[in-house]
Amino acid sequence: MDFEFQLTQSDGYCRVNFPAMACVCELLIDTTDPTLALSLGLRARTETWRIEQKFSRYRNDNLIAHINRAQGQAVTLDDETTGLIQFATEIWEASDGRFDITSGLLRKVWRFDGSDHLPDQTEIAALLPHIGWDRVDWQPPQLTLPAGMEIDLGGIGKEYAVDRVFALLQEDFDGALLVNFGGDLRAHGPRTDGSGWQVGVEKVAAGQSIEQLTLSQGALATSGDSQRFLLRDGVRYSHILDPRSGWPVADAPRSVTVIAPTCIQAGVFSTLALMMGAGAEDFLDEQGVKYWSVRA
């Protein structure tokens, strides 16, 4: 991406877009006052662009570098970090060990890079002992790592930014707006001329139609493995692993897309279901969420 910040005005309302959390984020906002579409999205990428310092894997100077280090010592948290580890922990319990923030270190031996290129079990295996909450010690608002383990909260991390941005706008401005970042999106409507925003489900598959949606009020994430797979054998290796045994979950869903209150709901329910491998659909109607599965 080589632009930092664009805003235009189109059909009535300011579009604003930014680099951030390896996509693009985009704000639609139901004015006509670039100023004030200016002063938004200022504001909303100064806390995405915090979000993403704060919390990235990919940085060596941030807190979830510090907690990475810490060797077996305790860390005590601030109130928000605090918050999203308590809320990961809620979501392992409930998945049954399924969503463990500390399984990032798998990616040291998966590369889903569209190529037919598999791990070895005994690279696998080596990792193992080093993933798995109940292995943490967490004492909120103090965590302590044993030595090896790292925790990795990119699962929910742009889901939260979206629902912190989405708040922070609505402190400001109590029009209708839509926070889409690379599809995980949060909408507040209906517009001044009584219209939602046209909202689109990811296309995933050959044959696929694109579902179009009018969203005015709620949240929309997607999962799947539409970009990071494997392909070896006639075998499609999506990119959602299970922690429990290092390898990618079986007969899940090439992709679903939840409608949900908050974003961070939306993405933490579409995440689950292809965990849940073959019975994903069967969850998702146990939520009682509104949600397309594509198994194409």
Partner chain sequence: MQLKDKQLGTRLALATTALLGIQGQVQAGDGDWLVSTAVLSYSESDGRVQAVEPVLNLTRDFGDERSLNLRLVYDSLTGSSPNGAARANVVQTFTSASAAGRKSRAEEEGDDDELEEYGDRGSYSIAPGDLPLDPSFQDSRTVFSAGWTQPLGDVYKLNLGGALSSEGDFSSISINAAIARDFNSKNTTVSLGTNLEFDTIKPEGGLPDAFSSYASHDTSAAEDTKQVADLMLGVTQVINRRWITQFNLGLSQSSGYQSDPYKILSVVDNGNLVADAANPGDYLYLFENRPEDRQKVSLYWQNKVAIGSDDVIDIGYRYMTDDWGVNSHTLDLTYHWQAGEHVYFEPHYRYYEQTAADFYKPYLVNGEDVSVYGLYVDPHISEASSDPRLAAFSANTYGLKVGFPMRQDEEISVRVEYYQQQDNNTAPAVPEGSDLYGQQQFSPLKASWVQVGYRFRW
Given for the second form:
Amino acid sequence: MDFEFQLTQSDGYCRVNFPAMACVCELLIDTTDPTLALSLGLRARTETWRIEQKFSRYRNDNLIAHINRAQGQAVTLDDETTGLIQFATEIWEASDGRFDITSGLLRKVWRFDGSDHLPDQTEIAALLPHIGWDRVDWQPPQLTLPAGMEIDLGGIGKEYAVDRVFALLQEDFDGALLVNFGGDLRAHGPRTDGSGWQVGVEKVAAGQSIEQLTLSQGALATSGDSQRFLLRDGVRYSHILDPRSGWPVADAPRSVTVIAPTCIQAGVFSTLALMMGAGAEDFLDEQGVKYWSVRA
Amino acid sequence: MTHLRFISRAVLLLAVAAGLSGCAGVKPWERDLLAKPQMALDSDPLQTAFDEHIYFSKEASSGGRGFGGGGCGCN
Amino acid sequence: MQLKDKQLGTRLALATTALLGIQGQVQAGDGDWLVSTAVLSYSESDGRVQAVEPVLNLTRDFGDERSLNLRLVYDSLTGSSPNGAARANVVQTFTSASAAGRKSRAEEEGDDDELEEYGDRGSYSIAPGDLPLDPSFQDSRTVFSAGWTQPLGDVYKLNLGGALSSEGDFSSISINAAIARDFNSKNTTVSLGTNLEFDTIKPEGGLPDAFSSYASHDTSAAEDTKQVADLMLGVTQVINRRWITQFNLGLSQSSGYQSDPYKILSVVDNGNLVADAANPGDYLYLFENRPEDRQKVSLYWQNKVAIGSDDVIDIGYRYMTDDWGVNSHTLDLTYHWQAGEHVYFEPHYRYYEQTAADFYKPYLVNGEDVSVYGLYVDPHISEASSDPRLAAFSANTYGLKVGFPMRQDEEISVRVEYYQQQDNNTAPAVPEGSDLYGQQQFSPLKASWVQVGYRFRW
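May I ask for the structure of the form predicted in complex with the partner chain now, the form predicted on its own having been displayed?
Whole complex next, starting from this chain.
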């Protein structure tokens, strides 16, 4: 990315773009006042960069790195991190262990580069003793991670950032608003002209068909990535790994998009749906949420 | 005068209840239990309304939880 | 493959609220109403009041903590209600002049509907030892209420509402407003509310004059009014992760017509019923009268304590005192037992006791409360009522509710409650062999009710 911040005045609203979280973050603010949009945009960027800095697993100077290097020592967490870990614990429990923030280690052996390279079962088996939230001693706000284990909040970090930025902007702006971080988004409306925000949802396969949706309240998140897979002997291995077996989930949709009240809820629903494999759609039907799944 | 004395005692109790707030530190992530529907102070408002109407028409006391009116001719 | 816990959506919503501090809303296209419906079937023993009461409640969330609540209640009552006269060892006949007039007019005109309605009220007899019940008790009530909630600025929450209620002989209109403020990161909420109610009482045949005789039914007005003003201060406090407590202080002032226009009192002389000089063969009964003003103070304390991950204990206590001399204690206990994902049980116990109002009398004593001189009655007191509601008694309620939550915001529930009063009055002694000898003047009420409810999203 070769830009840091961009403000555009459009038809009755302002658009802010800035790079963060490996995508271009976008804010649509229903105001004709560019000064207001600028100040809101800059604060949104500061907050997004703060969250990214604090929770990214790609850095070695942040809290996550500190936790992962504690070598069995207890780490006392701040309120925000405690909240996120507690949230992840709830979802781990509710999903029978499918959603697990300690599963990131599996990436050491699974590289979804489109090749036909599958890891050995022995490699996977060697990692499994270091995976599983039940092995962790979590006494909020104190976290004791056994040596060799790692946590990764990547599964909820971006959605969390969307909700946080959304709440931050709402503190000082009553009007209609859309926070969109690479397709994970949250909207508040309707706009002063009475319209809702137009959101495009990929309906069948990537780029093929787009359904226009009017969202005046709520959030949308997409999980899945049709570019990341392994192909061997005609079997396609998705990048969705089951932390309990260490193997990819069979017959998962390519991607799932879910509407929910908040972005983090939409994100959890879409992630869990992929982990249900062939049962993804049944699972979402049972939850009574509006969704789009992409197969084929 | 018993009423006045009674009210002052009530106000004192209120002050004690408000004073509790100083030591309470329930963090947002600890609200999992409090957020359950069965933990709502009035978890079934229709049931509460039915019962309050029945007791209003059979007993001399009413209200307390909410307003004690009732809009009922059963004086 | 299925998740064990199908309530994942609910758990996720709760976890999200905990994480972000607020609940989000979805509004993509059509809106959604939370519909709560219930029917109550109420029944008193010994053929007293029976009621059927359906309710429809609609709630809609408009986002940003703004919500609308609409409620419609219909109440249909039939049966018999104590008329206030004393239980005696002799046959008592109750004849009302106005009703008797209507009855004979209806008979002349052949008006069957009118006869059906007033035939009993015209005249009815009560066997020795039976509680005098007016068999013509029949009424229906319709109540419509609405409420609106919205934030006011950053820290306040405003609640506005109103209600309209209508019965055959009674109508009521009320408005209420409450403001609440959160402190201490939403761990403390302080609220202040007020309710104003305006009632109009228009009894059949006009308002009876105080202590006028039942047979003559003297009246100097067709209707009267009553105003009620309530003030309530509340504090809600989150004590810890498992315990939330609420404390309310309520003040209530009502003024205007507070009597029951259908309730009478027997006049008793040395244990015997006094005869009505105007109607040979009948006894004398006088209409009751209550003070025009009433001030009440109530204290209410409620606790909800979570047990384990899904069970809850609910303990409530109320103390009420008023300037009519009524002091009451109410203790309410409910246990929410989440027996499974889709079923819960709630056993319930309530204890209540009250002292009698200062002017509560099971009957009027000739020479003390009133003096009867032939056709002329001279009251020595300004207020008296034999309404069992104003007597001294205690009561126990036992209940059980079973609920079947099917998914978020969808639930069926059934509830049964049993209520029984105990007499705490000291009966005045009467001479052996007199009309009232050996008769209990307070009749403890036994009642039971069943409620069936269904709640869903629409």
